[in-house]
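Below you'll find only one chain, the form predicted on its own, shown as structure tokens.
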Amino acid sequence: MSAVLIALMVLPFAAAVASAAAPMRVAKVLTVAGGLSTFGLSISLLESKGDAAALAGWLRVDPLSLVFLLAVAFLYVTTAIFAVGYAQPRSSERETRHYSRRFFAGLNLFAWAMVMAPVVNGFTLLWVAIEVTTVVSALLVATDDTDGAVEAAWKYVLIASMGLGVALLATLVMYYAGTASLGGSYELFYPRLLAAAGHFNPEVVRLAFGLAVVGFGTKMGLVPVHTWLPDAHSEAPTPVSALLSGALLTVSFYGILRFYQVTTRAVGPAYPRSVLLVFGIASLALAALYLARQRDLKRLLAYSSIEHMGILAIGMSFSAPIAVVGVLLQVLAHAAAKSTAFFGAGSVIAKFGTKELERVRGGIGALPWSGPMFLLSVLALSAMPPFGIFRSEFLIVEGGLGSSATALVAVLLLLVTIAFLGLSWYASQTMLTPLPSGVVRGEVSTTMALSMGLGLAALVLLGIHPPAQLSELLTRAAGELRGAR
């Protein structure tokens, strides 16, 4: 399996380099090929049960990292397919070539950095990978060169860079925590840290974890360090919005979980769970309220992402194993649901020429395939059965009740219900109303609709009967997360 890890490191990067020098038509093929190969390689790692290493341990996959790798790889391929229909020639050949180089090279490089984050072994390389995602995705947010896009990109760079500065400090503090037992010079490889964590200074580890939650939580979109997210997701090209929301946020959550593993073994689970609970409740509460008063379609979905990040944090605060399995399943389901919803939003915006919710009416009548699938994706985000988010949140709630956290479960259900009402109201107003006169019925692009179909199929699979290998992987990954001293 070491060859698979090396291929994962090489192929998306090669697709990015090749796309920078290729015509748009060829760049589309290269991007789809990069996505398909990355997803196929990630699926093949299930045979190893999430246990593979390469390059003397610098690359490593375990059950936890494989869960996040699968989420990123699936989004890579579906976003690549969507981008085939989304990216269109510009007014001149020169402008088309310039746009294609920026867009497709950046898209592949962004996906490569997010693939590398769960594949690299150690806090330092993880931080570098997430830092690369910031630089590349900020350029992608500004691709359309509008005033709003440039402003959102600058805001994103400033806030995310400050957050990652705090995350780098967390990495240095965790390194210092290990010097007492591992010496003054050692590699921050996860297995070594986990094996020695019981001998770390508890107060130093607590500080490192708090800094990590603030630092990586900035990229994850946790309140109150979330303020870049609605603007960036709203102004970015739709494929970039899908990757930001479906993949980047959860990759940042992966960074927090790696610190969580060490912290639970050093100081026990009570402290990290309490920290995550505070940030989770704040994020879910703010998102639920903002979902009730949105005017922009993509900002609506952006606040839905903050809602789901809050649910992930709350789920990790419950002690029951089934809740942690639900959290990891939510990572996969959120990736499929949020990307599908953004793809649908992209089709709606291309059809109606606006992101303003008040000006979008008759979506199902205008888009015979994308319209119904967009409505289904919103229902999936709202945790309606039979989709994967319903299953994952059911497991989280079951775990909360099993942990005697009845009051917290009640708060969770109340806020999720408020969010559901906001999402469903806007979805019904835009999709189920009569088709206005002058709007021609028909799809914007077949490939854009195809990418939505793939996402919905994955959501139904995760909701009804996840494959046995995947269920085993989630259980093993949850066991790794729950390890304590």
Partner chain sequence: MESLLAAVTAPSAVTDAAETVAILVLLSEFAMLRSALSRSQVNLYAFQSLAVAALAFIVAAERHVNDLFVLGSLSLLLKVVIVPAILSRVLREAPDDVAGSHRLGVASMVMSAIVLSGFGIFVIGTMPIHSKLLPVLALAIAAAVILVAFLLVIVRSDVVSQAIGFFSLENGVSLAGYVLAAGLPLIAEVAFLFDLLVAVVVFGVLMRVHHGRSASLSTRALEKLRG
Contents of the next structure:
Amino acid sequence: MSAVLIALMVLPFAAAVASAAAPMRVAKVLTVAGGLSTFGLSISLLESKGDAAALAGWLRVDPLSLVFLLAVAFLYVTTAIFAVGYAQPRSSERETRHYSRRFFAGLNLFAWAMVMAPVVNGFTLLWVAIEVTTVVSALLVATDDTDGAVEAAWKYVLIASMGLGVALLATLVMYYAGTASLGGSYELFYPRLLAAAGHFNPEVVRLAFGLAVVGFGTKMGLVPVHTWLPDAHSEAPTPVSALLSGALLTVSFYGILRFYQVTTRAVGPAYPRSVLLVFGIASLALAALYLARQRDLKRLLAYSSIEHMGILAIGMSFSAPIAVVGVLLQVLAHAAAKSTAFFGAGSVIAKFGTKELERVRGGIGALPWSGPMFLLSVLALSAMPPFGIFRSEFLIVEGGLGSSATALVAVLLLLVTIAFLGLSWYASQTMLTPLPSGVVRGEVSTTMALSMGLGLAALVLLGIHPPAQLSELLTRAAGELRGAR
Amino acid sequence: MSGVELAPAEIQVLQDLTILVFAPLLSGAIAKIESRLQGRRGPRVLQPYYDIAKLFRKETLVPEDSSFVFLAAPVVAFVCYLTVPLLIPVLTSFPLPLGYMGDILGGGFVLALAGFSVALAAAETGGPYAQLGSSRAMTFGALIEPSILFVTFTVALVTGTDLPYFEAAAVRSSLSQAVRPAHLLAAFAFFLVVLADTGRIPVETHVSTLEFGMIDEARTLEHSGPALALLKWGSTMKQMVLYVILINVFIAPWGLAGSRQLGPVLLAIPAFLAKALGVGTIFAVIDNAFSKLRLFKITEFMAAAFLLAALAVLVLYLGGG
Amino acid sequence: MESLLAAVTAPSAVTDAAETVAILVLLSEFAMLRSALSRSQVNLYAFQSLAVAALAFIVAAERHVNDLFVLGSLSLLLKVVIVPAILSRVLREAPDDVAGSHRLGVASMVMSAIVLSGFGIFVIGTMPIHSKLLPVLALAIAAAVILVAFLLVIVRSDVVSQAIGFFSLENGVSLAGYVLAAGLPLIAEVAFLFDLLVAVVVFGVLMRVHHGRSASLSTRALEKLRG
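The form predicted on its own done, now the form predicted in complex with the partner chain:
In what comes next, the whole complex appears, and the chain from above leads the way.
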């Protein structure tokens, strides 16, 4: 299994390097190949029951990280396929080369960094991987070179880097917490920390966890440190928006979960739960309000991401084990649903030439395949059956009721309903209206539609009948997260 | 000469006399250094004495409508400047009996009373420049006050008292006390306070005759004769008192008399004058190297002084410092 | 009087030196708040980095931690030489004046920064953290530096100050690292530094793009996206 981990480390990076040198056509093939191989390798790790290590323990996969790895790898594939149709030649040969090099190399590098984050072992490398995602994706956000893109990229790189500075401080504080029992110099490997966490100074661990939530929460888009998120999501090229929303946010969530794991063992679950609850409620509430009134299609989806991140944080604050399973399932389902929605938005924007919700009408008529699929993905985002998010949010709510947090569940449901109303209102306005004259019926690109189909298929699979291996993986990951051994 | 032991009261009187007699000398010497730095020959070192003597021979003119305050203020201020030397270590390293009469804050209050009475007299005259000067002086005085307060807190945290003698003793006790960050910060903050309070660049051009930029100087514009002489004398004394606190409490509390013997006590006078001349040179250099701040930028200077003083307290909060 | 003096415990000279250097780090952060030229902003950053590196050397020499010598030299090279050089290169054609970018008056800015520093120092003061290598004050000051760096990014609306704000935040974290994690394996520290270098390049690219588009360093043009 260690060969798989090394391959995961090498392949996307090789794809990035190669696509920097190759012409656009080849770069597209390389990107799809990188995505497919990464996804295949991740699936093969399912066989190992999620236990593999390589490079003297520096690379390590356990059930928890495998969940996130699967989400990232799946998005890597679908985004790569989408990007094949998305990336169009520019006005001149030279510009095309320049654009292709920057876009595809960046895309692969971004995916590589996000693959590495769950695969590396230890807080230090985790931080490094997440910081690499920031700098790479900031350049990707700026690819389009418009005023909006530059503004969004600047805000994003500044705010996210500041946040990660705090996360680095959290890592150092966590290191300090360990020095008392692990000696003056040690590696911050997870198993070692988890084994020793019982002896850590609770005050120091609390400080570390608080800093980690603020730090990684900035990248995850938790309110009130979410301010970069709608800008970056709306101004970035669509494949990048999909990766940002579907994978990057959850990878940052993974960082928080790693701290959660240690903190729960050191100070008990009450403290980390209440911290996450506060941030979760704030995110959900603010996102629901912004969803109810929005002008920009991609910003609409961005706020829906914040909403989902809020639900993840709230889900972690419930004590019933089933809620944690729901949270992890939500990570996978969110990745599939949000990327599909963004892909649909990409097709709509390419078709209508605008992101403004007011000016997009008759989407179903204009886009025979992507239109309905976009509508379905929005329904999936709003937790409609039979899609995966319905199942995951159902589990979370069940967990909430099981931990007798009835009032909280009521608030959760109310806010989710508001979000649902906003999302579905705008979706029906843009899709289910008569097609204005002058818009030609037809898909923008087959591969763009194909990537949406893949996402929906995965959503249905997760919603109706998740594979047994996956269910087992989720249960084990949830168990690890909660400290049961 | 050794063997002659002075009574504490005698030393106390000697402290006052030192300030009274040598203050104009110090001002004259600093003015001389300043003009030398600017490539001028400058006035004689003894010029302030001549000025004061000349003014005492002139008649006093009192503006119409002004009350007794106008004439009383210079005297009150002068007495205030004579009171403060009783509280601070001018010549001896050990506290004299009256030293317990007031702490740094007490000394600050007495100095503030002097400034207040001068400002009051200036406001009384109805002269526009004098009033402008007094309102500015009170404003900036209020702004620099927090810094003085925090410097006092620092002293209190270091020594457990806020008597200047004990701070000086703490600094003398070991080199690491003298270079500990809190002390450096507080000393530098107090340096800035002195800079502002003696009307130096970058806050004020003390030799200027341009009324618009004046702060302290403008307050005395309406005075004349002996009253003005007292004010001028008083302002040199104020400068020297502030130098004493800066040098003998914060920067270099060495060279003070350790006993009541006449010899060491008398020796402490030239020792202090030498130190004061050194500090005065620094002030003169600053005067030449910087330009005056715009009036509205003076708050930034005050903010910097406050920053240092506040940091000193914060640093001490964590024990170390 | 003797008893009063006995209560005054004088810290050791090394501690004093370390604390003074740490305070210099914080003071340069304050100077960045006020600085009116982009060039002096970069110079202040170089000075601050120098102070942080000096602290590493002090600890390394005093406590014989050889890793810290390597780390100190690396960060000296990177943060005192390379990063300022990159920034000066990026800013070569840009206007030097960033004086008008304060959103607050200088005095109120300094007051807010003092309050923030006080908060940081008090919070660290309540933590049960002790280090054999450095006084805990250095950690408290690191916290203050980080908070003031946030203020710097918020109250200054020009790209240079904001970028420097982030870099100096990283300086604050490094300072904290010397107290909290002096034993952290060298490879991890080097990875952090490398990350910083990459971030600097990205910041530089974006600054140049921004300057190329708007011919200014102000971020007031970057306030269009809302909602």
